[in-house]
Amino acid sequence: MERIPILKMGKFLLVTIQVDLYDRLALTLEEDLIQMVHKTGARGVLIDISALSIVDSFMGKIIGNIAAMSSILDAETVVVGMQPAVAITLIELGLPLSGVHTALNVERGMALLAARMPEETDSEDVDDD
């Protein structure tokens, strides 16, 4: 079965769809960038569509549904490289992508989803004296 690669950058996972995707592919990209942001603990997840000239309905929902996943799981979603035609489409559509941040491109959303996480505190440096 085909499967969309997903590459780990630190705490962030980065998704580059190249393919026009059918529905079972578009299932099979979400189930498994869902199982990776678990299993790596991921703390932002890049879907770059940069590719993309035509997103359905269906693309939008799964997009919306990887973010709404994702941020239960403590991450955030950014989607970068919408051509306008798409994202002109998915507001005539009706979908917002609620909970879904978007950028120009992958290395603006690298920073996006970086200024978006919150500083880490070393629980080492703390004294419970």
The other form holds:
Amino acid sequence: MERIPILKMGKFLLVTIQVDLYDRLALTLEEDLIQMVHKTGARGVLIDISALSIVDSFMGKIIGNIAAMSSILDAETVVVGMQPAVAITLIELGLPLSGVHTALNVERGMALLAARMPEETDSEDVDDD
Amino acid sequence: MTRNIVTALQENQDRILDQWVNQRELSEDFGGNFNSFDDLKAQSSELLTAVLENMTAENITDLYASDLEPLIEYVSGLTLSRAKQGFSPRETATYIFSLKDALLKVLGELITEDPKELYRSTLEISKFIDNIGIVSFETFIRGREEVILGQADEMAELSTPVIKVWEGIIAMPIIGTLDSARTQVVMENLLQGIVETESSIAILDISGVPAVDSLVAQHLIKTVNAIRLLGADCVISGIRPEIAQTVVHLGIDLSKMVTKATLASALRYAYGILQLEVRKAGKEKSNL
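Could I have the structure of this protein in the form predicted in complex with the partner chain, to go alongside the form predicted on its own above?
Zooming out: every chain and molecule, the one shown earlier first.
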């Protein structure tokens, strides 16, 4: 069965969706991704959807689910490279993906995640003192 | 109207044409717009042929008869071409109604014995030509409406430019009322602009929006959310005091959006986010 590869980059996981997501594939991705977050102890999940041109309410829900599950496992989710048409569709569907961080491209998404990490370690250090 | 009167009119087509084109108001009104009297005569002849060929004893009282289609099409085409040539609606209408005079005059010469028949035929011809005039008017107005719709589209296109203000900052001034269709265009252009320029901040300036009601606010909130989904920030600027009042009175919650009073303060905020600093050149030197 077709699977979407999940790459580990340091403390983060990178998922690049290159094919049209049908419902079962999306569900598999959700499961695999959470397993990987748990296994690797990743602090951030980067989902690149720049190649995704069609989105429906189910996809919006899956992305929201991934973000919610990751945040329980203490990992932040960043969705990068969303197409304007996809953004408009999600808004019209009433899915503003409020729990998810967004960035224009993978590079900026990485920078965003990296910027959030030291902050947290700093604050932990402060707590320790 | 009896069949033989229609036939008689058809037989006297040349007489009617002469009668028509030689009318005083016709030559006066159209002297300037036609290249020559021959042009006028040629066009009038075509229209008269169309009228007489399609007029029958049955359909003269019924403009919606299907066998009148060719005539209606011809009149529509004629009106459109005249409108393009710069004729006013009055001129076109006078032209068509003047045919009535010519027809009635020849009719009067044809029916000499029976005044009742003459009266009835006159009424019918009068109504028939009036209907042709109405078709002409409808076409004229439809043509005008197409022009107006086209202009509205062009205005919508023109009034939503995406301006690159700085590396990573784009702005879009909105001028005119924001309705659903406009919002769609604004949203698409702005999102496309963000992706193309890889900007991380978009400034939406609404100083040119005359009024903000709950619907417009709803549209703004949608746009801001869509921009956030792309991974950029949105600042709404150009909020006039009256608009701030309306928004609060309507109970619209804009607290989740970044709003600034002027484009300048929005720009300053954007510089702050991008960690840029604007200062007077040479200031440090003078300090030294």
